[in-house]
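First, one chain by itself in structure tokens, the form predicted on its own.
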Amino acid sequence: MYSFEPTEEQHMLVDTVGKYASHDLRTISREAEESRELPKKLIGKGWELGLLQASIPESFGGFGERSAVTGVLAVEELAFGDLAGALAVMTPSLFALPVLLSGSEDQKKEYLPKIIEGDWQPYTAAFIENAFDFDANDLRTTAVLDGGEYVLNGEKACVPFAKEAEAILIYARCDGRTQGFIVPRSAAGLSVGDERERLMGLNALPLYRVKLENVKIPAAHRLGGAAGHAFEPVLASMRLASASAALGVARAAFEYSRDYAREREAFGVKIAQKQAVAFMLAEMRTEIEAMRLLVWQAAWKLDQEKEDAFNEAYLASTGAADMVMMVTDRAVQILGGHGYIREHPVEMWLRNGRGFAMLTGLAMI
């Protein structure tokens, strides 16, 4: 037997984690997803936790080892303060774990200690592409080799922060299988769309397309060099980041639900003594439950690489899509007609919980 008893230093991380997300991610949320742009200096707050900085080996500039587990606690405290914040304190994560994880000895060496040691800078991924078929295993976007160069077309969608990037984790199809290719952000061929994506939430994290036509870059910006990278642990990181951003918007959504219905009062009766509504609490309250075992249990597999881990991952992250809509949809009804204006923030949960579906790769633990 195991146990998910939190050790010390992750309760520690969450509490310190918590406090950012409550008191500053929630505060400006709402003014954040109006306005469309989240403060750097908010941003930045988040980066000094040290979230990612923990994960990484002293050797490569960090302080820690890498832990799904640690990972997937404080990703799940993040998102109950904001999603869109969330995902841009966690943005350099997307380019850095993947090299942790997968990329080789001069890789490591080369972009690790750029990225820790120092402010928060926009390092990112490209992964999802603009397709109703979408297969993560099956990408259209392709990278060729061509003697001593890859040659990369296609076209990614909802990049972060591409606009300023430094260097982009390009993901392609490249002899059958899915693989990471580092490409400077100012590579010929490489361009950034003038608008960011529109969305029906995450309106304050920056997203855009990006076209590759016939961009070339060394052999060696190959993740994990010449012989290439299991592509298997960086989706199941991806997959476990983003069922424990579900979760924290889920939580989000229930207790302010939760807390509403116990002060809200009809016909002389707080709503949370009416039977329908105590029913949907409580639904609500179990599947985030049951859902954060089903989170952290796939974590650990993950950190013990059982051989059934990335199996976990995505029964995880379809999972927690479901839950994180029916909570948030809940959220929304038991507020009744308030909960349909931009008073409360339950209607913006519902918005960026629909994401979850679709949007895998814009989180990494």
Contents of the next structure:
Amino acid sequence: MYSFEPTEEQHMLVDTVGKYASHDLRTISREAEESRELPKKLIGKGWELGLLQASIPESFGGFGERSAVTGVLAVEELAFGDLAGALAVMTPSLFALPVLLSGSEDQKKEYLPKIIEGDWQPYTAAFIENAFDFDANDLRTTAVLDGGEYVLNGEKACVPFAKEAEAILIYARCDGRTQGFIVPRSAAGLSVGDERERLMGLNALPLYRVKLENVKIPAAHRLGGAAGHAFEPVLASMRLASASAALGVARAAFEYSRDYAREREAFGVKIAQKQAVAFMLAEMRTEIEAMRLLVWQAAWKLDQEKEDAFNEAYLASTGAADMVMMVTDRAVQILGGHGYIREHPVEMWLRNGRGFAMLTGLAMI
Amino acid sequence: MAIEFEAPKPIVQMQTVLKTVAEEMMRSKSRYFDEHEHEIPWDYIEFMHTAMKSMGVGALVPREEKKAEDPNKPKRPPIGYQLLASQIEMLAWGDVGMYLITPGGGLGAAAVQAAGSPEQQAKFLARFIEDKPTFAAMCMTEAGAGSDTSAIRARAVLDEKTHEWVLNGEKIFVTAGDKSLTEYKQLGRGFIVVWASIDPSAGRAGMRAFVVESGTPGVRVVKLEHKLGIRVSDTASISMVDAHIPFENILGSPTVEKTTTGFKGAMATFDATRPLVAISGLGVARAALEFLKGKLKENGIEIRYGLPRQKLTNIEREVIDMDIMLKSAWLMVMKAVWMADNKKPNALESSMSKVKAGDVTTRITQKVVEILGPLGYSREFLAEKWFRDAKITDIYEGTGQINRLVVARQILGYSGSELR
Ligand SMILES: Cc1cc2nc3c(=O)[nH]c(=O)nc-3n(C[C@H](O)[C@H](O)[C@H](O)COP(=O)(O)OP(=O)(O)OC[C@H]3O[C@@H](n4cnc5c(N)ncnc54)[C@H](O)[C@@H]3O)c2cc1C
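Could you drop in the structure for the form predicted together with the partner chain? We only have the form predicted on its own so far.
Let's see the whole complex now, leading with the same chain.
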């Protein structure tokens, strides 16, 4: 059957998350971006929404079951409030969800309860590398088995909360595959850059470079145990999280510019009454809807373990990245010169919008 | 309810059957009828009529949901429009021009379905399951009234003596207008649905639709167009001179209430038919994209899905982008028809699906010809024909611009006079 109606529970969740996003996240959005700081209390409040907790079964201390569909609905809402805040709230899932999806029983038992039973804790993951042709399936960071240990070498970029992290899930190339490795923050040879990353957007999110110089970890720390794990489900989850966050940012920009266009007057009418502006808005709305449905379908396929789910997630994230660029650019255009000024949020959303083409790996669903 | 994308069984089964029809009855004749404009593919018409009749449906109209015989059985959600959209997609994949002249009601029946009373529906829709294939058409456009339907000049005047409507005017660009009106021996008695004003001073509120049957004196086809594409589909001009039709052939109220819009009927029709027109374009786009992929494969080019853009060739990027366009546009149509099936107001979704499909259908077919180079441009293959066929998607049933207006009005809360 085809159906485009979320469940009761999903509606309720979207409602709750939406309130937090538009009241809490949106309120601090600009200040956090300028001061490069997110209030810890705010992250804590977001954590208490229980998005990650609801993805983890009771046996590991959670109270639910992971659903990619629920995930994409929730992430769109969060990102609608503020992208940096949304990513901060979800950072622990960068570690916990791969463990849930691909970890060994021992790894699940060891980490999941610890992560989700308490307050928000800085568990994180290191995925992105600083190269123009960064490729999820062809990493430059390497992991080599040497005796009973893996030796990791390389440099990771944009690792959220790396400085204060308890442990970092590090992705590296291992026998030609991308694999995760659980590395304690204190491991010898692992160093976190003193300076935070300085990007065009996402300034409120503390992101760091992480260097790995002959970092040795026990073989049992390989995600999934000795045999490792399939990487596709993890990558698909990253891609859909990023795609749904793009939906949230795009919707924020669309609604803001729509409301502005209904107020702003030029040549004796509201600018929204000019087709040149109205048509931009119509196309923005249409593209958001188009990509949202592509994201939903990919998420549903992931939940149903359909054969083409991974490819659909790839298509959805590729399309959503283009869409958010188009929508945020037009939002600035619709506000004209005022859009270029940092008093309005649209220039920030434009900067965030550009990031989606390269920042997959900062969220999971 | 939950979000779900599993194709319902009846849709899957129907697609398997129609694929064979599309390949054998349509694709194989595509080029011939493109080059013999105004010839009629009787084989296809008769085959489709027999096939639909044997399935108990006489027309491509949304299937009526059977009343549950066992009230204890859980009621399955209605999928009439979803099934119809899927049928249209497959037929258009075969040949969109031929799809347009599939016997049955087409847009004419859709109008009766959307705006007619139960009695009118029974009276006018029954003919499609009779012995001979039968057509119906929709006549809105006039030489001076295309997008701006308020400029319609056709008049309907009530003759008090005979209690009949008297129609005068000329309609153009009527799809299947010839097959609906002209009395071919192979065809049953068709009809056209004519939009005319019963009160020009009332503007849109005075506009009504009338069912005009084939054989009505004073009504005739005066021209058949020669077109860029969809050449197998007849596009007729129809003139009406003092044409008398029965009083009860009016769809909707015979009196003008100045406050309400008599045009609601037409608009309700469009909400239902826009996604169907959208998906007819997407069928063409899919045909073109599949053809391109096949040719690339023949030439040893594999699309490496999953790579970052930085590592893809230009052709790979183009194909992947086209996949995204096509899949997302298809989903928009399915959402719009799903809403129709579930009686949710879908004016926004319906028009958005048409905006999107109009765009992606033209873009994909144009790109395919470009990427295929001389192969794309050659009449040896169908790519160039699909390019020509596709363009109509962004023109009829509301141009891309008109549908953008509808979307914009919806999202801005504007009336037609606030955003024109
Ligand atoms: C092959 C074919 C089949 C058809 N079948 C049918 C049929 O079965 N029944 C029927 O009734 N009609 C049919 N039509 C007519 C079709 O719906 C009209 O051609 C269409 O609505 C556009 O009207 P027009 O051609 O007069 O263009 P115009 O209305 O003159 O438009 C010209 C251009 O101006 C733009 N434009 C117009 N108004 C606005 C506005 N307010 N804002 C911005 N831009 C605007 C349009 O988008 C277009 O780009 C068919 C047409 C063709 C070509």
